[in-house]
Each structure stands twice: as C-alpha cells, then as structure tokens.
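First, one chain by itself: the form predicted alone, in structure tokens.
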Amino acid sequence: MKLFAIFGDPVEHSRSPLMHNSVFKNLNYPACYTRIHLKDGSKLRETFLSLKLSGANITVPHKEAAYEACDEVRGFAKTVGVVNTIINEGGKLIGYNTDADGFMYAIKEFGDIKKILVLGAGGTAKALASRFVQDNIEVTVLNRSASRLEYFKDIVSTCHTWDSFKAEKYDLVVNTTSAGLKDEELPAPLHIIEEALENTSYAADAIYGKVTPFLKLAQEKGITYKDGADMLLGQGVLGNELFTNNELKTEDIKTYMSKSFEL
C-alpha cells in the first residue's frame, strides 16, 4: 500500500484526499492519501522521508520550500523554481509542477485571453505568470512589497506594488494570494481591487470551495468568475498520473476525481 499526502499551512480545507482516494478506491489502486499540517517548510523533506511517503502534493505556503527539498526537479518546475508535486523514486525526491497546466485547463472556457493581471508574487504566481508568458499572454504582476517582484521583472510585461499601480484593460484578473482562504481579506486594498475588476472581463481565484471576498466583489460587479476548483481538478489529474506512474487511464482518473467534488 502506497501512502501519499498533501503538505500545507493551513491544510484542513484541502479536497486533495477526497480526490485522490476516490481514484484509488474506484480503480482498485493500492494507495491511500492523507493531509499533513506542516508549519515549517524546512521540515518538509525529513517529514516526507520519515513517513515513507511515495509522493505528495504541496500547497501554500511551502511550494518554494518544496523545490529546495528535492534531489531533482523536472519539467516546468525547473523553470519556475516552484514545486507542488513530489515523487519518491528509490529514496530520491523528484519535484514537478502541475499548477500551471491545471490553471490553463481551468480558464479554457474564458476563450482567447491575451492580457492578465496576477495578484500576488508567491509560488503560485510564479508558476502561473511563467506559464502565461509561454502562451504569449501579456502579464502584469501586482504585489504589496517590491522585494518579491524582483523574480518577475525579466519575465513579465509589467510589475507594480500597491503604491504604483494604475489599472489597464485586462481580459482576466487572477488572485494567487491566500487572502480569503481563512479570513475575509482582499488580496489588496479595496480601491485597487475595484479598479482592477472594473477593467477586466473575467476574474479567477486559486482558492476553491468558497466565494472569497475577491470573487464576491467580482460577482457584485457582474463579472464572470470562477474559483480554483477546475484548477484543482486539472492539476490533480496530472499529479495522479505521476503518483501512479501512468498506470491508470487519464479519462478514468478525471472521471473519479470529478465525482469526488459531489461528496
């Protein structure tokens, strides 16, 4: 029996155990998936190994710490320095990032997106902004502090702190911060969020399972929006393929993961 887990702080809200266990149970795959509340990201590697995990997902705020915990990083994760999925290959921790492709899956229904405002500058923002640029999307990143914007300056079109921000016209505004996850905070001061939303066609939040204050504001303004559930599903399918070493059919994984959202 293989054991998988999700690390995060907070982590009790995570639907990942439901999603992956639904696949394992219905497809008779010998594995189990649980949650691990980890406050100190520097303890991720030793915790992973002490629990003899076969793999794990990593959520906020430990995605950059997960990169450091790995012996080897592959694919898109290597480009962005952010890991959300770890596989144990014979005692070596191999890191991947499935967030970005999961999000691209989620926003397909918005159609042709050419210009995006990203709120936040953490691990999720790094992954998404870099992925958007790969698709020739013009990206602006907005964050409270200037120091965390250094990473983005050579990658995206424009970076702003709250003090320097002036909205342009966007196709999509995305919240990648944890604001609204366990509180009623907005990802930036109200006047900034209102200005951004008044200049966009769509809004999306990486947080799932609740209408965050950011999405409530979008709703009030009549903007088409979505939470992070489809992103979660998209990255979850990709992660499960890695967990099971592609032994299960993608469509079967997607079917049973989707059913877990009804629970």
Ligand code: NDP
Contents of the next structure:
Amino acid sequence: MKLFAIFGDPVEHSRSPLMHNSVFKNLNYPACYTRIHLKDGSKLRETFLSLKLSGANITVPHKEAAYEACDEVRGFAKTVGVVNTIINEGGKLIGYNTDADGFMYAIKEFGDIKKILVLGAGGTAKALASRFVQDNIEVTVLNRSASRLEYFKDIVSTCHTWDSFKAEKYDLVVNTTSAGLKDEELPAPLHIIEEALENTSYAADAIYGKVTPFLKLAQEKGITYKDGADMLLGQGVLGNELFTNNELKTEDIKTYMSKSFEL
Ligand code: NDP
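Right, the form predicted alone is done; let's see the coordinates for the form predicted together with the ligand.
Okay, now the whole complex, with that chain kicking things off.
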C-alpha cells in the first residue's frame, strides 16, 4: 500500500485527499492519500521521508520550499522554481509542477486569451505567469508587496504594486493570492479591483469551493467567471498520473476525480 499526502498551511480546506482517494478506491489502486498540516516549510523533506511517502502535493505557502526540498526537479517546475508535486523515486525526491497546465485546461473554454492581469506574486503566480508568457500572452503582475515582484521583472511585460498600478483592458483577470481563502478580503483595495475588472471579459480565481469577494465583484459586474475547481481537477489528473506512474487511464482518473467533487 502506497501512502500519499498533501502538505500545506492551511490544509484542512484541501479537496486533494477526496479526489485521489476516489481514484484509488474505484480503480482498485493500492494507495491512500492523507493531509498534513505543516507550518514550517523547511521541515518538508524530513517529514516526507519519515512518513515513507510515495509522493505528495504541496499547497500554500510551501511550493517554493518544496523546490528546495527536492533532489531533482523536472520539466516546467525547473523553469519556475516552484514545485506542487513530489514523487519518491527510490529514496530521491523528484519535483514537478502541474498547476500551470491545470490552469490552462481550466481556461480553455474562454477561447483566445491575449492579455492577462495576474493578481499576486507567490508560487502559483510564478507558475501561471511563466506559462502564459510561453504561450505568447501579454502578462501584467500586480502584488501587495514589492519584494516578490523581482522574479517577474525579466519575464512579464509589466509588474506593479498597488501604488503604481494603472489598469488597462484585459481579456482575463486571475486571482492567485490567498485573499479570500480563509477570510473575506479582496486581493487589492476595492477601487483597484473595480478598475481592473472594468474592461475585462473573464475573471478566474485559483481558490475553489467558494465565491470569493473577488469573484463576487466579477459576478456583480456581469463578467463570466470561474473558481479554481477546474484548475484543481486539471492539476490533480496530472498529479495522479505521476503518482501511479501512468498505470491508470487518464479518462478513468478524470471520471473518478470529478465524481469526488459531488461528495
Ligand atoms: P503563496 O503563499 O506562494 O503566495 C500568496 C500570494 O498572495 C502573495 O503574492 C501574497 O502577497 C498574496 N496575498 C496573501 N494574502 C493577501 C491579501 N490579504 N491581500 C493581497 N494579497 C495577498 O501562495 P500560492 O501561490 O501557493 O497559493 C495562492 C492561492 O492559490 C491559494 O489560495 C491556493 O489555495 C490557491 N491555489 C489553487 C490551486 C487549484 O488547483 N485551484 C492550485 C494552486 C494554488 P505578498 O507577496 O504581498 O505577501
């Protein structure tokens, strides 16, 4: 029996245990998935190894610490320095990032997106912004504090803190901050979010399972919006393929993960 887990702080909101256990149970895969409340990201590696985990997901705020915890990082995670999935390969921790592809899957229905405003500059923002740039999308990043914007300066068209921001016309505004996750805060002061949403076609939030204050505002303005559930599903399917070493059919994984959303 393999054991998998999600590390985060907070972590009790995470639907990942339900999603992965639904796949394991229905497809008779000998594995179990639990959640671990980890406050100190520097303890990730020793906790992972002491629990003899076969793999893990990492959520807020430890994705950058997870990159440091790995022996080797592969694919897109290497480009962005952010890891949300770790696989135990014979005692070595191998890091991956499935968030960005999960998000691209989620916004497929919005059609041709050419210009995006990313709210936030944490691990998720890094992964998404870098992926957007790869797809030739024009990206602006807006964050509360300046220090985290350093990473984005050479990558995206423009980045701002709240003081220097002036909204333009965007196809999509996406909230990657944790504002609204455990509180009722907006990702930036009200007048800034209102301005940003003024001329946008779509809004998306990485947070799932609730209509955040950001999405409520989009709703009030009649903007087509979605929460992070499809992103969660997209990254979850890719993560499960890594956990099970591609032994299960992608369509079956998707079916049973989607079913867990009804629980
Ligand atoms: P990080 O901790 O790496 O980054 C958090 C970001 O949010 C920072 O830019 C921080 O700004 C900003 N922030 C936090 N609180 C506030 C606030 N009150 N007002 C304005 N800005 C704020 O987090 P992650 O990138 O790992 O995760 C971000 C969110 O995305 C979480 O809610 C997570 O649950 C969600 N998520 C969902 C996924 C899905 O599958 N649906 C996948 C991945 C993430 P500052 O730099 O100023 O501190």
